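Read the single chain below, which is given as structure tokens and is the form predicted alone.
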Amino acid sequence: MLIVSLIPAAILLAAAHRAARPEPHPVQWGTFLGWGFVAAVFPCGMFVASPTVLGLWALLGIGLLVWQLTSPRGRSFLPYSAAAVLIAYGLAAPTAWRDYTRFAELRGRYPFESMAVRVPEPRRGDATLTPAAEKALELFEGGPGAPTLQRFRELELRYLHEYTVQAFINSPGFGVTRMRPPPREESLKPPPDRPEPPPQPASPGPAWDGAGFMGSVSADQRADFGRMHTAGLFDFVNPGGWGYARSRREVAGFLPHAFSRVPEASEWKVERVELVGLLRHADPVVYQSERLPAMADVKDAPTRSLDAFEIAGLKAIRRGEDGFAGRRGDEVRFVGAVRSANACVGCHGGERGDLLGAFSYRLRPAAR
């Protein structure tokens, strides 16, 4: 706003020096107050007010009123104008410097952190991505389909990392306009409305072994699984409200991925989420833990290594398959991929299309 409001600040100026030259003598009242009303007055209609300008409007007509008063023709105005300036921009310095130095607090709450290393970057070469891939890649990027995001939180935290110096010149000290106002502390905690993750549905099941897990899943419910997992992996990751990432070394106000409540298909009921781990150790294993995956956990919760049925799956994903479905009895099991979208790379490093992990589902059918 202090940039904005130099302009009819100027405007005022040029209109009191018109005002006050030396012939004619007195002061040309009319051209001051006119252009006084344009440049102070016209723009608060328009939702741009700036008690600065106001200020400085007033203090020039009392420096005009004392010109008049006191001063022999000839003498010049500057001293006058000049000490309005001073004494308006003055009284508002104070209110923009308390602005600027509780966006610097802010900025201490919420630094930069490195994610080099928290997050291991993927592994080159891990994954294809095929069509199938690519569509569901697409969903997440905000494609057909996808949902809403409200990335409020991480404008706001990107706003108050890179617009230092805009916190002391917008300072409302300066005037109010329809520009964004600072971020406040309210906007940057996570979001009050997302709970922790919930406890598994179900105790860990047993172990398919051998190659007899193809029994009948049909197409539609193999979408259906799909559409579980994409809705899933929306929550899980949370891109709405994760933070801002400028590189990978370079993240404000993360928030570790995990679910906020259990995922949902249209006739089965899930009864365990596991993430499948492909970074942190030299072989794939999953992440065993009593409530439902949040990577907060996984640097101390036990592992497990992969069941055949897992091994089939993440092979399925590794050639580029969206999902991979088994039946046995009336379990179903689900393994779905997780893909480093581009929004992803910022913190993951690598490359868009990287396989970052999966996440392996037990069902059974919902009761009726």
Given for the second form:
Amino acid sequence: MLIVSLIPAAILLAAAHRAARPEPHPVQWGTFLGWGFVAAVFPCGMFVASPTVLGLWALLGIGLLVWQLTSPRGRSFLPYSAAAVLIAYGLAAPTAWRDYTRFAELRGRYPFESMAVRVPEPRRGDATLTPAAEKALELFEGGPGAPTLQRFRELELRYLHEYTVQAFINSPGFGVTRMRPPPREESLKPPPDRPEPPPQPASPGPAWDGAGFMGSVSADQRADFGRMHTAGLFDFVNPGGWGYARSRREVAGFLPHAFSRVPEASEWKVERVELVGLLRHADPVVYQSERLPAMADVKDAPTRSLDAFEIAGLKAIRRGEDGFAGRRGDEVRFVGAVRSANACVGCHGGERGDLLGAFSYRLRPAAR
Ligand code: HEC
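Could you present the same protein in the form predicted together with ligand HEC, rather than the form predicted alone shown above?
First the chain shown before, then all remaining chains and molecules of the complex.
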């Protein structure tokens, strides 16, 4: 800590100059050692050890000794103290510089990228959200029952990009304090234990055209699919991979959204989850892929148009519903809304509540 080291350094200098007063010659060692203890040694007990300050104290002591032995009365102590300061801080500077360049190198490895070039802003909707849709949004905003978000990586990336000069000033070369240590590569890297997107459990089913898919799903089942969808959405957007967003145009360390596991409903088995994309194409499309949706895949994935069920589902969520369920024989389908919560707006632009997409699920009764 350069700044924190300056105060004890100033006390040491004042004490050394006071001790080296021309009258009475020789040096007042009591003054020098007493103040030195206060400024350089005492703080070590409070976890603010500064090698630079301790070094300066030792160098000033040597300077005083040399000054006393070699200087005729009346010669200023200033050249000696100046030399001590230059040596003490000169020795710390290379370490601080090394920290600074290492920081700059890490910034280069986790640079700011613009989200604006990757994803268009959502279109404005004017729907009033149903209470269930509102509750689903609040889960992303720390509302009741919300999972805790892993914020450590984001904080480390923020520190890396916002505190550039501090990397030099805070260098442990100038002294170790209890202040936060600089970010390490380990905490910036993507978490290594996140599984790859799993394969779709079943091949694409037939399109549902015409009407006749409504009314056969109970309210309890509907609520269960809603919970399945929210948990799946959390997994897909993966807040731990967002990195640090200073603005929509400056995001560092972003990892594309992707499922890491197949969503689960209590008595149903998920056979397919497909992403209904609303942002990148003029008309809604369904991205098709052999794995559960992962943005790294779907960018170049083939798309299909929505079937009658999905069109009805999209209409429902555009009206403000959180989801839309239907059943034909043994098969159940569900379209779940993906809306922008406050945390999404920073990257996606638009406003809270805007529709960013939907997931289209196919489910069958779980074998008992
Ligand atoms: C840190 C930036 C960032 C945050 C935060 C973020 N996203 Fe995204 N999202 C993106 C980017 C960028 C894309 C475009 C795909 C890509 O380039 O990886 C995207 C794509 C999407 C898509 C697919 C759009 C399409 O049609 O292709 C959905 C859906 C989505 N995000 C939902 C969300 C939701 C919901 C949230 C909040 C809970 C959220 N995102 C938060 C950056 C972000």
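Positions refer to the first chain, counted from 1. Between two forms, the rigid core is the largest collection of C-alphas that superpose within 1.5 Å. Quick caveat: nothing in here was measured; it's all calculated off a predicted structure.
Positional change of A308 between these two forms stays under 2 Å at the C-alpha, relative to the superposed core.
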